[in-house]
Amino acid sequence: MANLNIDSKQERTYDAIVIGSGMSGGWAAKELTEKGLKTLVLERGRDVKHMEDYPTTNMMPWEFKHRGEIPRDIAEENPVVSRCYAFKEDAKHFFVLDTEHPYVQQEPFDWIRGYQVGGKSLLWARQTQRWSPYDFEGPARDGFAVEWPISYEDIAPWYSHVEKFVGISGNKDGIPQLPDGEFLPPMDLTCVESYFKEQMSEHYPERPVIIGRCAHLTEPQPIHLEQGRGQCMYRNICQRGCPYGAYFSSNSSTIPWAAKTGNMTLRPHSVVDSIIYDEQQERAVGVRVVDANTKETVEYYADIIFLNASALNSNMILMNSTSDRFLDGLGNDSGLLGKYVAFHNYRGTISAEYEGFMDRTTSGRRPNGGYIPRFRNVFSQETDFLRGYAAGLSAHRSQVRDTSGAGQILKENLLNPSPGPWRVGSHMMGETIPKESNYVALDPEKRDEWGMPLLNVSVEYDDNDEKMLEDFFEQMSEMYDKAGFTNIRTRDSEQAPGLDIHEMGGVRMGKDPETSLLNRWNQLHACKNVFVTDGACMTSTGTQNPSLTYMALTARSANYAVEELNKGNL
């Protein structure tokens, strides 16, 4: 028997393990299986296989049973995920339920999660903007949480590295603000926008208007073809899954690039209830799973453990690790751990009219809007709020449908509406600020059925973000108004932080290990062969869409691990 255990216990070791299959899991899995690492991949959901599991993606509207909506007994049982855009017929089953996985709002927080392989990165917006040296310093230069311990320079090669591999659309824009990246050929701006743009650059040069870079194949290079993956056939319905791989998601592109290495293992349906640390030899030795069907608990070892399961799962993680040496969870020797959760402010949005360019319209369904940099605070303080906010933009015309006659008449009324007026609106991204009291913890008492205590989330607005959203009003009117749009209407969503699914921090890098819990590297301070390197990771938050520097951060920390290893040092 001893032996059968011993060979038990070498089956369920490897080189490398990677928790979680989302955006920055997947790059994880890449980067390690690709340098010859054996990697076990682990999931808490299903598997999701691109083309396989996408069950929805061809069906026409009135296939849907409910045309398209959520019946009104599931809404009102999950009224978190429902208040998510995307939380629609096509698409519910990629969404975690509030009844199946239940956590604790010490104040209202909206928590969109997805629990699959390929997690969220079969759900994101898919926009992909790089970071600028001003968001990496901005911590030091405005004296809040702490110093980013790289700068922009650091992570400039691996955003590139990402970009070729994913398939980024865009422009070269040359704005400081907003680095340029290796972008395939960009999509258009409508006709308005593109009058917004030019109204902008004469009223307001320091403020462009530009198209989105997003994770959009406009025109696939062998890297991509290679991946199995095809053009964007802008049919804007992504949220289902692409056939064509034609976003990037971990389905389509990183998990089966591991795969292919033949060096990767896959798991789903395994719950990590924790990291197991080793007191005598002072590192993590591997992570303890609760089988998500059967409830069996089984052990995995390896060398280097990359923790990628979503930020504040990540953090939920480490907080139920705990050992003689690390009471309050892995890795928290300062005592941080959870704090300085922050995220993204979407509340405001502004909409109107435009009563040009009535000779034109639009055709095709871009996945994909105009963009405006942040323009507030960049160079030097100019506020009384710190940091700023970036803004979506979009312009169409709408459909005006005649709903008079009857029989045939109404019918063909129906089925040929004519351009409306131009619509234009925006919303705000807006960068809040880490704050101790914004944090995470364990419940003391209440567990799941899989026996993890359950989350206790405690994070707010404060005054930075109220008087930063009035600015965007203010700010935003101004242009509009500028542009000669009419019937400029703001409209604060009063929307609980969350929604954005921009969650951060709770883990953060810095340079003392007294005020930080990760390196330069994204180890643990305290524990140098765990790496954590999604949404935890983050110091501040910037105000750009935030998968794009997760996933460079991912690949710079495991190329850095891999050498670490090979040098005896892990």
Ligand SMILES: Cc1cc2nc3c(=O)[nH]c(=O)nc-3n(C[C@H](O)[C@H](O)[C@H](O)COP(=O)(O)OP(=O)(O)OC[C@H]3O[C@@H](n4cnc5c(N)ncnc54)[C@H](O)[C@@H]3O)c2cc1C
The other form holds:
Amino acid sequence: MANLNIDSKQERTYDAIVIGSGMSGGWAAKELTEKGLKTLVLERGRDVKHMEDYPTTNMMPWEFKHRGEIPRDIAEENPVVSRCYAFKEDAKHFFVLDTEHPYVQQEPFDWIRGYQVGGKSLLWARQTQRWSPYDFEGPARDGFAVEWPISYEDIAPWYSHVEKFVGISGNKDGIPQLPDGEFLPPMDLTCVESYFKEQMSEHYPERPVIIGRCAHLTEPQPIHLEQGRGQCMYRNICQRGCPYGAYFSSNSSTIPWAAKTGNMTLRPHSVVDSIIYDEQQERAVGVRVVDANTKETVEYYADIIFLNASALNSNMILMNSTSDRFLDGLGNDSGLLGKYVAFHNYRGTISAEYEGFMDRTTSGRRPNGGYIPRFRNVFSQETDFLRGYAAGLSAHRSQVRDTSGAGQILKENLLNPSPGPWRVGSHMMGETIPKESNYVALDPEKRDEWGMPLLNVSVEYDDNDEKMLEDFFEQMSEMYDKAGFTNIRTRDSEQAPGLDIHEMGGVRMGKDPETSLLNRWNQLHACKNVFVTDGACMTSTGTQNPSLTYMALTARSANYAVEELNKGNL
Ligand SMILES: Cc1cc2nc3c(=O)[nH]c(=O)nc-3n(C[C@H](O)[C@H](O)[C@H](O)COP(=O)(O)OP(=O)(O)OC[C@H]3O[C@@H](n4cnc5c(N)ncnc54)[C@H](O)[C@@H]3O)c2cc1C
Ligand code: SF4
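Form predicted in complex with the named molecule, following the form predicted on its own:
Complete assembly follows, chain above in first position.
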């Protein structure tokens, strides 16, 4: 039966459409609605309302049926998502199961997804660092991919714009390769992390160690209180959704903010199949949506379209948007759509012990860690591999549990562990080089239950990644050794690309339409009223956690889109 609510074309026409309500889509919605545009936000997953829909947020450990773990049958049926460290009983409902949304791995690729209002912004580890000029200049300086069409100066004001609204805790460290931002008070390093920082400044003055910069309200400002968000209580169970809104998510921040303008229509359960291109008007006019539940197809129309479905999904939607003008996907005149996909190399970890500070311990639950910005090949090329890696750092006091005895004695022993040595650990966050041979494509035969072709992923590590991994082991071992850490152990997790959850590219930005898809404003060169501002747009990957850059690019691009629309250029 026809749905009377959607029968009229006029009722299905908006000023703007945003595809995806996650980290970047939330920002598009906020900026566009604030500027007065009637905006339709299309989200394939269910609605997740801030606070109301965080079912585990106040649960005690003993209230979980499986004591926080994933039952073995679910883990076996869903090997990909089960490899994600945060896929546990308390946050399982925010992850996509492999069985629900299959894809084709031509090469092993762990695609971690969150299909709901808020996307993966509910699940992220909230680490936020700006890119520096050295990151934007990377491809041109080192001769890979294509030159970025923007510089650090272009995006710096937008980093500030986003940081003030999101609330980023951090320290002004004055590091050229990691520019300072608009910070709330920083969290603290533990005593061993501070000791390591001092040791590094003595032995390696060019290798700073800092407290992580993270999206937590350590001291909420009026703009955060206006969003209904409050002070971080240091519970460190953020992946369940935070009832205080103390960490940034689309659900606690941008989506309700956009709703408050009265200009947003949020439509969950709306799987965007493709963007509709009008040959006469030479522009996109709307989107085709399949209702996730009824499978009914509906079209919506708008002057501008923001594609924020997450990097690989945005690639898919463009590839599925074919027309006589664009036989191989919308905007794909260069033939490069889906190519130059890159990610972060997270394979290396290192652990050690430290025997000092035996009279000190840690208290509380800091939802953050230490950070070592990239120090390799920053100012000049020093090694036989390109680019470099950042590293996380954490040091905490271990606990030794005496398991001897029986009955009451055993119980007492287990309940009263004694402090053991300090344990130190770091993980590598390496830049990978985008290559044409690392690509995604639509499967020619297989389709999902909503009629979309499955995604085919063919992405691999290369020699540069292997050399970088070896260097991480060598350099970090040396640094740990210099600090007097003992029992140093390195480990290659051998994890597949994708588990870093920082997949990027496929719709890269660039100056030349022959070698890129998007211009300096994230507009498709060949279809100017379509903007792609999630990870798909990334020309290279940097070493930083990427979401802050996606949000800043989105805000910048949305403001430009509104200006152009008002001038009649779109
Ligand atoms: C455990 C974990 C830890 C992380 N830690 C960090 C971190 O510390 N720092 C950091 O910067 N990043 C981190 N990330 C990555 C971060 O979450 C992503 O970079 C970010 O969410 C990407 O934003 P996005 O808008 O591109 O995609 P998402 O947030 O995934 O949102 C995309 C939305 O689009 C919807 N969608 C997809 N396809 C369609 C369609 N066809 N039609 C309609 N809607 C669609 C999805 O359902 C989803 O809601 C982490 C991720 C995870 C899972
Ligand atoms: S640590 Fe802070 S942000 Fe995380 S759940 Fe607790 S209060 Fe919320």
